[in-house]
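Have a look below at one chain only, the form predicted alone, in structure tokens format.
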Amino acid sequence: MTSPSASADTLLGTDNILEVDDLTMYYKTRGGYVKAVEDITFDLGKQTALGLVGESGCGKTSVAMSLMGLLPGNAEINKGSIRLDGDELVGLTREELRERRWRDIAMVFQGAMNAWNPVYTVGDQIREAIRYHWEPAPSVEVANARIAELFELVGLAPAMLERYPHEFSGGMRQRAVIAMALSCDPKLIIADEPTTALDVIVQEQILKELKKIQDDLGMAIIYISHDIAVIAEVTEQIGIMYAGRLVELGPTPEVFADPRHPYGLLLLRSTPSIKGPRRKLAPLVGEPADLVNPPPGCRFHPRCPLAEERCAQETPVMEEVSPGHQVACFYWERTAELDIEGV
């Protein structure tokens, strides 16, 4: 049984399924326009798995809006490109992107239950997705031996399809928001909080279920989360995000292990950890910039512990630090001195 992205990778060369190039999205609203997404450049590797943190409003979500053409009717990509198994997604009309969606790039939203039309059984929702987006369009029931092999691989009971959506608990509608997402076979998924609102238990289920299934099926999986932990277990890559800008790049152990960029320490360090020896929480201190008046420069400098002068005049752009490590900071090489403790 296939689906219409079954057919082997075209990517003309390059091991990159996603490339992002200075992507940057506005919304417009009466108070100006806010400055979401700016300058966003990163690759995503086939098979591989990336990780976007960062406080709440910083842009993550709005990255992944992006990536999936389901931004709405006030926001506007002002510059940038997105390229998915070679083929620009920016600039396709409405109906080229929908036809992408789910057969190419597919989403687990958070909010499981918001996912879901609350009249139609949770078949009947993922059967629609078969059927719009395989071509020639399945019979019912191909698309239900389909639906039931995804339970199946995400721990549901197939004669669940027929169920409604209040019939399933918080972490069976999770997974069979991840089923939908697999139906048709695409070459990216992006999570963005696959976890909120899950006890612990079902977080860690879901979590290895999700490996599992991108290490079984080969796809790439962008992961959008505030929960560090989250990302450290699931992830080979972290892009750390700072008001509408990624400030920091590279392989999730380094980036753990040796932070470069003054908010990507201390966004680290204001985590606890069960591993390692004790060490005092960093505090975050101040607000998180205004994205309609984002202060000029450095949007961190007005927190920063290493600011001076400049951090205030210029914009800071990404440099290798080390081999797949970026940063965007002036004076990365003295964060590892920082006196947590004292800041």
Contents of the next structure:
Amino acid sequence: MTSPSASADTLLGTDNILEVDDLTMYYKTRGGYVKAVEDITFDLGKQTALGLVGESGCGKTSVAMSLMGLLPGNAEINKGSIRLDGDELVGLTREELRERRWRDIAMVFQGAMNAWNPVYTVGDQIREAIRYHWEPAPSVEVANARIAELFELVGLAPAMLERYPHEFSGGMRQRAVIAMALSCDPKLIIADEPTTALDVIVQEQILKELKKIQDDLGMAIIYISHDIAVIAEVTEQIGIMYAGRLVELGPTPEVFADPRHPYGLLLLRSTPSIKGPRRKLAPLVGEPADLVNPPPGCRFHPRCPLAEERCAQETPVMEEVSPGHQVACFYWERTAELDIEGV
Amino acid sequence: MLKFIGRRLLQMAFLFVLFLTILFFLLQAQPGDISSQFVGNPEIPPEAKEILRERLGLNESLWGQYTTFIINFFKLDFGVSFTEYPREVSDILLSRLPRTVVLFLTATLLAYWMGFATGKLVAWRRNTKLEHVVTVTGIFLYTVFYPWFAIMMLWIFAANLGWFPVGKFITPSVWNNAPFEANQVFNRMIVVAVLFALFVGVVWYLTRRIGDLDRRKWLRRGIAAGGLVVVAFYWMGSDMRTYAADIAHHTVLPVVTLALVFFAQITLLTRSSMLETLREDYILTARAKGIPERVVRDRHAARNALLPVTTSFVLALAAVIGGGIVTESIFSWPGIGLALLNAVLVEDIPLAIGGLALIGLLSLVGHLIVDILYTFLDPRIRYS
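In place of the form predicted alone, output the structure of the form predicted in complex with the partner chain.
Whole complex next, starting from this chain.
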């Protein structure tokens, strides 16, 4: 907490747990650089939740992996910074990142089944995280007592901790994953498609559970999902990503009710709403952008019904359209027209 | 579990009788019999051959021979060798069994241990020079024509460099007027080795709960090294030492040759199995947990990569036995393989059946051991 930036932030009274500035990350491949993440900027307040949504391959998970320090060898963060609680994460060595992982940032994975190693008990795998991050490493009994507490918190019987993953149902495994994420009291949890593999009822339960835990324990959460409806209820802010860029960021109710980026609107309209008025589903036409040779200018312009010549030449930057609501589009004022056409 | 083992034992007994039956008729299906040995010898008249056949029971009907054989087999009477008449087959096999078991077991354990460690490392360091060198060497060793390879090993290390004796089990000149029999010394060596292995096993078991992995590793290595020193002192103080050294000297080359080929197979298999497990989601989970990379590699990836490698042991068993016969004949290693080869060539049917039955029994037991081992390795597998 003694770095100059941290003290400056304290002076300014920032309540942010996470500040991501201009984050740009490329994967080097034989076909060229895959521009997976470009110029991502967002802040995350303490005890708040942010949702990142977008199609598959839009860079959501790459952002998560950059935050976790879990990038593969061919990935490089070209520029930008990630400050967690005032500490810069970009440029740390692998070992420094490893020590912080799970202690500062934990992750709830999708794929309830495969997140667990089949040959060890669930308790054993949670104890492993504890053993390497608690100072000093606790005895098995102490660790087990903590895991039992967490199991109760997420609605699992404490006795389950000596069971193997295959003895758990899908929902139970996901609850256990959450318990594991909580085991080292992280400041931030990244939930990457936390409910994708589950049925609708269990999805709902798990999300409510997570919300309640967040309220009780007070960590920040980043939800990553391709389904905007899933995370609308549990987040304060939503960021919409397209082809490696953040195109819209704002308070959840506002973005959900009144998206200003054409892509945001089309993404929302591509899912049916149960409560709202009946309307025709508007499919998003075209293919997701090729990230090795992304379209020049606004990356969405080849698929955008509002695109003009300017969109192919200049890259729009985020501009504030209402307090806390930013959109990267030249013609965001016309987005609403699209909504009527799409009916 | 006990019920499962009981059922498996019953199955094994049935399979074994089937195996014996097939063996018996297959061997009988060869043209001629032991008396054909003397066809070209004019000093042995046809009457003598007839008497030989009569005495060995070869004139009886096939069915009669078969029933006598099976009944006697289960009375643990395996008959008498034709070529070493009247020596009992069981006597011949038992005296040769330790040599074969030592050859197989040492080569197999060595190959598994080294192969698994190498394959694991190579998969972990994918696309490095190390991986390319090991993979190419592995493919060479795995696909090489084994008899040629064995002869090359002999030619290089025994004939040219002279580091090791050219085949056989002992050097006769050393054993002139020796106060011990070779088998006596060899058995002593086996007993010492087994005791040492047990000691190491107990140490491993007792230290398993030490949390500090580095401390545990060095403690184990230290105690094992201490045990080795004790063994070394024991042999230096023993009057068998020259003879034991002579046998050990003869053992090295065949064991290494057999182990190398098998090692290549295990390395390649571990490598591909490990590359597969490295893609699993739980490896990402393990990394995300912020545990040291070494722990991710050994405790998560390699531990799961071990499962298919263990299964391969059953399949490899037959290959090792086949390789063993070739090894024994090329290195003139007086084990069961060599006895079997000679017995088949001269149609010494009781000895051939005895040897093959023993090999069959060993591989059935090997299967059972692997099945039981599997329940310990993979908690998803439960037999009921």
